[in-house]
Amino acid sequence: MTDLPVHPLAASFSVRLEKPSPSDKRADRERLVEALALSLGEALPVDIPLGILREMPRFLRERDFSLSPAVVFAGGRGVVASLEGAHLYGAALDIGSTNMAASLFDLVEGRRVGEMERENPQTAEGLDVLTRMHAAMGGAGGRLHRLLVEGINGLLLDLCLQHGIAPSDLYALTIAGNTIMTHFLLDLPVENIPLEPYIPAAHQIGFLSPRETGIAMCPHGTVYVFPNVGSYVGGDVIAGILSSGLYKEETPSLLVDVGTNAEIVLGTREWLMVGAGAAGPALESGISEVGMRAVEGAVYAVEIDRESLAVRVRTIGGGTPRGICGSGMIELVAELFDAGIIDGQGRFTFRAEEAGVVRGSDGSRAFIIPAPGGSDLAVKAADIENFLLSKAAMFTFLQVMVQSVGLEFRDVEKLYVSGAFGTGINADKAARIGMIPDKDRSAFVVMGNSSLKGAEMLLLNRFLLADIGHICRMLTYKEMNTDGDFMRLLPGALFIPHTDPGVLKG
């Protein structure tokens, strides 16, 4: 993102006020508000917090009525966040169930300063959100809230310190997360989310003050929380739609975001349908002993020689393999199948046994990936079985979504991939095992963290608030896991690539 911000959520304005005189007895506050209205060039009410108002008379006279106040934008209002905004920064934050990612921006230059990611500290209370919700319903909600806020503050502090920036110079923060993470962040009750009819405490959150959220930044800054449209369609999905531009497409396109859960959006500029369900466990670090996040040491690419069955892997950072991330698991299963090490049902073959690439591991047979200088990685039969469940659910979600509106995969122009699924994915190998439709590779747009990108876009252009409202109004939700067609079609997708390969064609 290199373009200059169009209208960031925080900006500094140099103004020179007319000095008071016998013929001009306007108060200091009204004098500044009128000057800022002229600088803004738009009819936007401007507020000045009481704490800043108390400092203003002395400040104005010390500066001879020339100043450069920082103004933050909170919906339809501007708020003077400081009387001198020389250092103006903002941050975008994606709160995932497993990981949190933040990016830091110089809002004057519209320049990304840095990025940082770390584990969501709530994982100490449960790897999945259902476990955490049950804990909250048992009285642990306050602790989960504190863990998350402390984790966010630690992440933002370290990111700022890494670049020599004071957290008090953070004037704007945009936050995207799923519905449950948003509720934990704001200490909202979650007990009605997992129970029919699945009602969150709030859909629209909007702008909050840092004091309300507990975020350590400029105390008069602004915090925007992306809205959700349902219990399982949160602000991360809205941010992903925004960053992909799917809501502006002339022809049908798909957005696939897979992390702990899977969210799929299908639509055009005329309509949007979203579905969500559990399809991502095999792409997460907690599913097996060798699973890990896409960090240094994670295997992200795999090649197996068809003759010798020798394994070559590439890791993030180029060092010794420590585990396998989501994209690595996709490549591994594709290579195992193409090399004849597993059959169409994911079972180890006689060839694999004969070649000695499979051996017992803790009472279970496993494919061994050598790790010179470290511990060999053992991919167990159960790991492959779990992966095939996820890949089958993933493809069936796509199939049901597309068919439910009378379309086929050939009618879909683009397929945006995001989340753990979209981090370094090899679309060719994912299609070969039947995880995604077998479309021309130019149709795939790999986005990485689309939720974070959407939060960044809003941070740099407040007029995208109108687009966010438009997206929310366009969305229709489709429940996936209880859909009759999903249960009927799922068994066929458990096979590699599929019991009916024709359905893969796009």
Given for the second form:
Protein chains: 2
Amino acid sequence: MTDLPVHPLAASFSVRLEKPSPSDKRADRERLVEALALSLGEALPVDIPLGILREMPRFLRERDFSLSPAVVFAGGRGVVASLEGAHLYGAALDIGSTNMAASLFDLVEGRRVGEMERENPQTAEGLDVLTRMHAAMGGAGGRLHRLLVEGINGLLLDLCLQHGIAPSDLYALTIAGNTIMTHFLLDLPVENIPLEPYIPAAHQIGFLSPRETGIAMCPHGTVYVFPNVGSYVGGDVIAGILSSGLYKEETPSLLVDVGTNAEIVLGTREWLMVGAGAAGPALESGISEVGMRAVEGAVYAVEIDRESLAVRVRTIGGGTPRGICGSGMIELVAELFDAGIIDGQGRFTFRAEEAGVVRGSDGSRAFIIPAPGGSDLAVKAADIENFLLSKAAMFTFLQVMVQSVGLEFRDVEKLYVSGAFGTGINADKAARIGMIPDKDRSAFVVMGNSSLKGAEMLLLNRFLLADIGHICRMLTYKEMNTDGDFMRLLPGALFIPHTDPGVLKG
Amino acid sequence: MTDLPVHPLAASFSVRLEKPSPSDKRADRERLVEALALSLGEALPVDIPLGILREMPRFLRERDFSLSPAVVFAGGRGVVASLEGAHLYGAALDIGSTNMAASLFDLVEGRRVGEMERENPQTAEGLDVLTRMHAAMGGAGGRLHRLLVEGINGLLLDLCLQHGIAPSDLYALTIAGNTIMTHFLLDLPVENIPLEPYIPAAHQIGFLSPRETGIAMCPHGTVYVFPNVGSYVGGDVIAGILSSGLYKEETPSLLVDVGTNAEIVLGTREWLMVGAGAAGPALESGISEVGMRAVEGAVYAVEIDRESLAVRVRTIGGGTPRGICGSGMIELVAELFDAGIIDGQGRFTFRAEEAGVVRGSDGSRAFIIPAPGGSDLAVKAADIENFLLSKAAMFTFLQVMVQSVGLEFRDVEKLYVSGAFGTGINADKAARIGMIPDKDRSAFVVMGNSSLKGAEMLLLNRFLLADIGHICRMLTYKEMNTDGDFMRLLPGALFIPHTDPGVLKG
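Having displayed the form predicted on its own, please output the structure of the form predicted together with a further copy of the same chain.
Time for the whole complex; same chain goes first.
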């Protein structure tokens, strides 16, 4: 991103002020504000918080009226957040129900310093958000809020320490998360979110002070929280749309965020439609015993030799397999199917025994991924069944969405595939099992964590606020799971790749 | 003021929100913000602080989506400061170096509820501001700040309690004070104010949160601090200009604020000039043993019978005289002169003994004001001398100011006379001793505390913010005491009414 023009949410400006004289008796505040207005080159009011103003008279005279203040751009104003902004950092944050991911930027150089991912500490209070919402409605809301804020502070602190940066040098933080996570973050009541007609406390949050959010960073810095457009379409989706650029295209494109909750966006620069639905936890490896998050030891890629049926996996970090993450599961099922170890309905075939499928004490069968130096991973028939239900839901969402506006997959120019999988999804294999349409490979854009990417983009370019507003105004929402077409179309998609392969073609 | 259209800094608006439904899934925040935008009828962004947002979902449903939120107008935005603004009060405050005066308003009815005056508690650390500034530069700034804030909190609390009002129902506070008091209020450094070229830390302060200022009131309310245009022209002068309306007139008018520091404004709606100078403490009864603030027991009016020379005084509260306030001193000297007890140079005449003037142990003479049931007040020759020096400075300031723009007193349409005297100045008697020009009585507008009045006007009409900005931009500053003409013209004004009575005519 270094070669892009950078208009970060916080920037420092070298100014050499005119010194006070009998013919120039401007106060210190006005002297700096007027000089900054010239440096900024934008018609933007500049504020100086009282805390900074108190240090200013002495500081200006010690530095002989030459300084490089840090200015934070928040809510249509510039705010002088520090009189010396030599070290100026910012962070982008994606808060998922399961994972939190942060990236750290040097805002002076527009350079990525590092990134870090960690489990959302709320998972200790319930793996899925519904459990957590019920806990909040029973009085645990404050605790869930504190868990999340402490988790964020811990993540940012460790990320900063890893790179020798003081958290007080963080001037801007952009946060994208789903509507529920955003509510937990701000300690807003979630009680109306799970009930008809699913009303959040707020759509637009905007810029908050670190004090209001409880986040440890420069006290005069700013925290931007991405808006949501409804209980099921959160700031993570808005950030994803922003990072895909789909909202600026002339021909229709699709953006699909694969996860427990699938979000699908279809549109052009003139219209945007978003649908969300529950695809089940199989895509985020929630239920299966061998499922795990995309952290060290997770299988993310699988190959099975068509002849020998020998299985070769790659794990994050390269070590012994400890479990399978979402993208690994997609690859595994695609390979099992292509090698003839499972059939179109996901059942183990006659080749299963040859492939080393074993039968457990309960009579159920499992495919074994050897883990030298660890425990072998046993992928059960039920795991595959669950996964196929999720992949069927995913595909049907896409199908319903495209059909609802009278289009077909061939009318879709690009397919942005996003998912908080860490290493990204293999679009080829996802298409082979019929989870996404079978388009030309050049149509696929695999995005990794599109929500985090959107948060990063805003951190480095404040002018994208206008784009975010534009996206929110354009978006119309389509309920997916309750759609009649969804129930009608789902059964065909349970098959690998589909009972009617023609519908996959794009 | 009740018959004026009222646009107070805080107002409540009855709104009946559309209830959420499957076809209207707006979040609670947006539902209220959009309804308020319609009620406001202004294109004004509306914010809802997190603290309020957290209570909102439950509150809206308990009230069946009908409510009367209090909206505070601060810095170009509306802020929802409470979900139920049935009791909505505001206060205006004038912080003088010696006195603080507050008035309390019911902002729903636009009605004045009460007022209260009290000594500035900083006087315990030094009667004059120069002493306090030196103390601040020696490290006592924090203490002076806390003294003032605690004093304001005490004054507001007592004023509220007197009228059965909770301080948490104060939603807006407007504060006018001189530049030094404003700096002490906000704990801003004063160290450069007394030194060439006299640079304040800030001119424009604007709206602050109660938390930032330490003032006990509704936590989501707002505190507006009047701007200054220099170390010697503070927010009190800006507020005075606002309340006089001088800045909207076609022909030149004068505004004079009589006090230890005299401020003089001359101008029209097209130009405004302000001068400030030290007139000495005699006008605020600072040095004299009998001098006192305009509180209960202070002599504010004096009559001396031309025949019997019997003295009759009126005191604030009507009780026994305890001292003489500034306006009382003006009347006393005018009466002493008219009765022939002092001559044009302020010296006691042959009638002095007849009038009961006594000679003290140090040989100095003193005029006695009897105080039945208390200690008689002895006005010494030196007190009269000091007073004449102050009145001469006052008049000369006016003369220099008017002459500096090539005008004479006859060109001046109106003379606004202000002074934090509580009961107001007697312009007739002030003119008789040559303290102000001898114009037709219809030209005099006696204003009392014009600074407090300006603060009250803004509290009740937020659109005056534009006028304040206009006044600040128009004002040009003229240094008075260092002016060559001042030293040349002063001696003539030491005489009662003047060595050249012709210059008094207007």
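None of the values given here were measured: they were computed from a predicted structure. Positions refer to the first chain, counted from 1. Take the two forms, find the largest set of C-alpha atoms that superpose within 1.5 Å, and that set is the rigid core.
Colleague: Does R111 show a Cα shift reaching 2 Å between the two forms after rigid-core superposition?
Modeller: The answer is no, as the C-alpha of R111 shifts between the two forms by less than 2 Å after core alignment.
Colleague: Taking 2 Å as the cut-off, check whether the CA of R306 shifts that much or more between the two forms after a rigid core fit.
Modeller: The answer is yes, as the C-alpha of R306 shifts between the two forms by 2 Å or more after core alignment.
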